[in-house]
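A single chain comes next, written as structure tokens; it is the form predicted on its own.
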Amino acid sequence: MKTTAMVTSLLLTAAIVVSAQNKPVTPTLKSTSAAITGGKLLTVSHGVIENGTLLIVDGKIAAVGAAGKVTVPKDAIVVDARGLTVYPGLIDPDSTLGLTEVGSDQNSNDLAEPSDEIMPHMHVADAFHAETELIPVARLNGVTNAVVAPGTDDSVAGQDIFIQLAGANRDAMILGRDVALAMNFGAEQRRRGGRGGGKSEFPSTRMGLITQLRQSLLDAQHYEATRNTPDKKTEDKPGEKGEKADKGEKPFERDLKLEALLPYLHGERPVVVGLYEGYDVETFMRVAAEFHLKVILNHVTRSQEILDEIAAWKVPVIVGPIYEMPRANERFDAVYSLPAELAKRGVKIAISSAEAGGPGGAHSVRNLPYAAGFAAAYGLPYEDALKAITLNVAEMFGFGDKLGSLDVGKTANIVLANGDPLDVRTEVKQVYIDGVVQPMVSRQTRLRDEYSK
């Protein structure tokens, strides 16, 4: 069955795929692999081939090199890329797709649960809603692959997921469960009290958020030496009242919070915090030093002044969104060349289209190459840029064997487009994931046929 869908997609592709001059090409024989050639291949890890040639055999990347140094088969179809520039698809860090379609109806929203501020437990594959009309929409634009994470309005939010923009059903779309947890801290995560002064169940200052959170990590390490101990059988002897004490022990009682903690404290899995001012920042390290956790700096887009602390703490960091209004005592672009300050640093950096993590979030990532694009007009480096939105965010999420370039043995998600991924003048031309060639059919894109009319 694989390979019968892996045969009609790429005949799919030969009908479908045009050069910049709009030369059709035309299906020779039946094949399970494609060869795109005469492209410009900005392959990422290993720099830019003019005119080169990609060899896609069942959804994998079989050979990349320039035009004449690569044997394409007899029986391969080939796609003629002339004038077109090929890159690996988009990788979005920070996203809620899936978790929202509009954000006005909260029916159509499953971003964040208010019951508690710590939810560990809460698993956003659990929620995934991989029919939304959003994930056409960014795939168009060359993303093809994003974690998607919780709302960010409790201070540990629940564990994200790693997903492809395309596939069977939503557990083929799901590559990875439970890939980080994510964690907030500051302003947005101060649950005030209730009307006229009434109690909260929930922490109103930052003092409390990190109480509450440092609480809950000493009780996941206490709840795993408790999971640990061996099983005791008492002996009969009397009680302090002189009756007889009960054989055994209590029976270990699960805690799925406490629980789901534990990957974590291990450092197994990296936890994605999201934070914006510098002191919140510094604040929560001392917390991730104490428990040796790993972590991921999310936003810290209010941070300037302690850069150089973040680059010693050798942590990567998500910027996004990039599109802020200085502050009166900040330059304009203070924000803006965030990315470039970091990497200037040595940070590595990806670049999300994240929108404070609310449902307006999910709608924006179709916008990710520009926000990239944005960065490198305000000083980072063009290079990396682009890796900032797919290499590099497959390697802080376990997945840079397999996605964020165009290597031999990866993934065949590849775009074709028509100039510069990161200009907004840009069109893709054609977008395969697990080389699969995908409609360029979007529910915008049917409202605009039917009423361009």
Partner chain sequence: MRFHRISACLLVGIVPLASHPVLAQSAAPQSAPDLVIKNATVMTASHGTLEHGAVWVHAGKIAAVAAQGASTGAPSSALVVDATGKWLTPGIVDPHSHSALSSDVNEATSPVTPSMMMIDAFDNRDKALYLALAGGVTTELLLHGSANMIGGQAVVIKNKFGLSRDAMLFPNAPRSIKFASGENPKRVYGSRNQLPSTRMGNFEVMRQSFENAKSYMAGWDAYNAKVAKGDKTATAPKVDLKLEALADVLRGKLYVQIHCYRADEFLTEEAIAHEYGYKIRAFHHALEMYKVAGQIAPENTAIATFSDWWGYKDEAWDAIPWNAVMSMRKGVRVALKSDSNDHIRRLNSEAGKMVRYGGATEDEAIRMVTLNPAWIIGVDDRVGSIDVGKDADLVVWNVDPLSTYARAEKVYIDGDLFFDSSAAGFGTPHFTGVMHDGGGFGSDDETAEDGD
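Follow the form predicted on its own with the form predicted together with its partner chain, if you could.
Next comes a single chain, given without company.
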């Protein structure tokens, strides 16, 4: 009863905000302040504050503390969050939001460019469909930010974006373009091989894939050297006819594919590499060391035998899907316990919404907190589980100073729920992004309401 009453008051507050601003579509708290009071604050960075107050000013967190320790401005809208849990918006480190709508409808999919294995010049930003119906669905369960990566068909699949799940338009929603290079290495990418009657083209084996990758990285290094010493460029163009070589004035021809690899060869941004088997991880890490890549490992669900090695490399890991099936004759919890085992070894981990096989992917982003909760069920400390879908993700992708925890100065991406955010029974009651009250509406709630009449 108590909760219901409070929720009502909370919703009323949101409604008041809407009408006061007279902007029913994009209600805003910007340029004003709001105090969320009485809730249990999961700060992520500095513990839990029972009965805390969180102050939002101009879309940023202006103060966080115990009730009475935070001065609430007179003009602030007060949101009564008694009985509710207040936590930073969740961040999915590996999604395809905005690259797919209806899974089986190829016209609605822009996931992968499978004409070649090396496609670093594919920019997710060019395909991201900000108006997708999938985003409100995810947002309603407290996911406020996500990394969007291409499909996994290619060894080098393209460059990721980091998004916010609300904003005036596409550009406002993309907080970072080309934030990471999405790579994959394993059985899936050798699709041209003879297996199952394929075309038997190179690369059809792991040897082929890794050689192709090394050659591409060497080509990029060579390209850069050539570009930086333009006088020599003619001798570096074998196969061209003499008369062309004579034209020393010919402008330098950019190679977008090789150029796209350079920031990653410089270690400026991370490569996120999808790997499952331990021996594939070891193979890839040799190449990473050779080219000084800044690595974030993804998956590693079949690498239980090299967890100490992974810890020694000091690379962060997006572990999972935790729902990946163990191999035959492995114990049932061989994958369930992986996040705990990595965290125990001091590895910084993130957890994604990815599902093991089957329908899912971008459609199941809303289930992100449950994957983290499942990791907690199998030994990951609760604080680490929450961090794995908030602050750790922000830090891995360069947003650690802006997102992922309830700290002063950070973007006010805040979620209010009626219980433990990692529990399937908990209902998210309100989401704020940039301090803006988000309408708790999606295509699905509209259908629900239409057929509830």
